[in-house]
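Encoded as structure tokens, the following chain is the form predicted on its own, with no partner shown.
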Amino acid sequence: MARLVAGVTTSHVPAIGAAIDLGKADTPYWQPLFKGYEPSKKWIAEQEPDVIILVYNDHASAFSLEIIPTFALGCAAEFPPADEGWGPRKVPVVKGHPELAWHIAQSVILDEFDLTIVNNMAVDHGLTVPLSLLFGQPQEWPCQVIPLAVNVVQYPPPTGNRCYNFGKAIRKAVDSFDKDLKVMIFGTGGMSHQLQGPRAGLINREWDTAFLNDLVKDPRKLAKMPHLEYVREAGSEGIELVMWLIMRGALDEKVREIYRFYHVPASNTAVGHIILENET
């Protein structure tokens, strides 16, 4: 049966995207924040998953106004780089698993969950800084990828709880999948920041520190947390955590802390960075 052994969270945010694609990785100003995630390049690279379910949030590349799913799965067999304005990251095509991806929708939609199944997606930097962050520069990803996007972006976002409640379903999936797969969930987004009005450039590191404290030990506690807390204290694009909790209910209740990073700043978002593993 497949396994879902470890669950990992990272910020997305898209200037470390065209620092990698830049060669500005080793500038002082990248060099602290990329040096942070090299303890995870070798934890991932040893562990060698299967497949990654990757949360993240869609800026404007394959949703727009027109549509916007509260929770979409990619089950299509590969996701192309999308173009966000500049042309597409020069980073591998992300190959999917069509087959985990479909019985994922299948499982959840029968628990009664409402899913956008989507089999023509491109991908942007929500989903591919995740993965530079974690593989570096391959040729090829290594490892698939089925990508569950999130509308975090337009009022109203699901909640905390919904999207806890939304990882517990898709742990029940992994566990019912008859394939003996190493699978690994990502939450993206955050930390506290906000991109626009006077508040522009918040950061709020205490805030972010008890979250990473909680979402160890206490998730039920941020599954709790009202959608203005996240406003109010981490800023307007702070509510990219709940993505967080989707993760966090896909593992186990008690888990293993392996890693912890924080940084700030990466353009004018707080970096946060932890990885769980189930202790199971």
The other form holds:
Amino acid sequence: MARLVAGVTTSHVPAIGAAIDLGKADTPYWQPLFKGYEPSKKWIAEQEPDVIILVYNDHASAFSLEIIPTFALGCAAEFPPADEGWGPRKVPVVKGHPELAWHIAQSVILDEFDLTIVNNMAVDHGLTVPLSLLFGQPQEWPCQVIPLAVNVVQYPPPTGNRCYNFGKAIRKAVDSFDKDLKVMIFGTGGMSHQLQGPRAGLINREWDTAFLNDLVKDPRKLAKMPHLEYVREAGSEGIELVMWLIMRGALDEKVREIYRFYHVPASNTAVGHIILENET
Ligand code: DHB
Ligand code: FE
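Having seen the form predicted on its own, I'd like the form predicted together with ligand DHB now, please.
Expanding to the full complex; the earlier chain stays at the top.
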């Protein structure tokens, strides 16, 4: 059977991708950030997952205001990097896992989580930057990736509670997939960041730290947090953090914290990163 072994959260700041692509990772500004991901790269290389379910948000790259799916699951065999205005990132094409993706779609939809099935989708920095952070610059990504795009761009985003429960439905789907696969789930975006307006550049370290602590030990408390608290405390784009609750919902109630990293600054955001393993 498929086994969901671990969850990873990480920010997905586009400037991180640009720093890698333009060979600036060793500059004084970026070096401390990439150093913080060294243990994670080592960990995931040892783990060798077969498939990653990668929860991210599309930033008006594949979707627009014409169609706004709350949850969109990539069921295709391949997902090319999106052109976000400077040409597509020169990273490998993402290889999906259509069989597991369709199984997840069937399982969660029949469990009453309506999602949009996507068979053709380019993937933007929200998905490719986390892969770059964990895997560096390989010729091919070392595992298959199932993209799960969540709307956190256009009001109303899903509640944290819905995300948490959706994670549980995903876990049930993975657990019932009849193939021996090592699966991980990533939640991306965050942490505190506000990209525009008088509060642009807002960083709330104290709140971010409490969020990380609760993510590990008390995710049910986080699931009850209203949207307004995210926006007030973590900035307008801090709402991306609801996606981390999908990751957390898919893990066991009790998890082992393997690694944590928090870093400011990275563009306009606080970078937060955590690795959690299931105990079972
Ligand atoms: C930035 C961060 C994001 O998460 C994003 O999607 C776009 C921009 C930033 O800090 O610049
Ligand atoms: Fe983002």
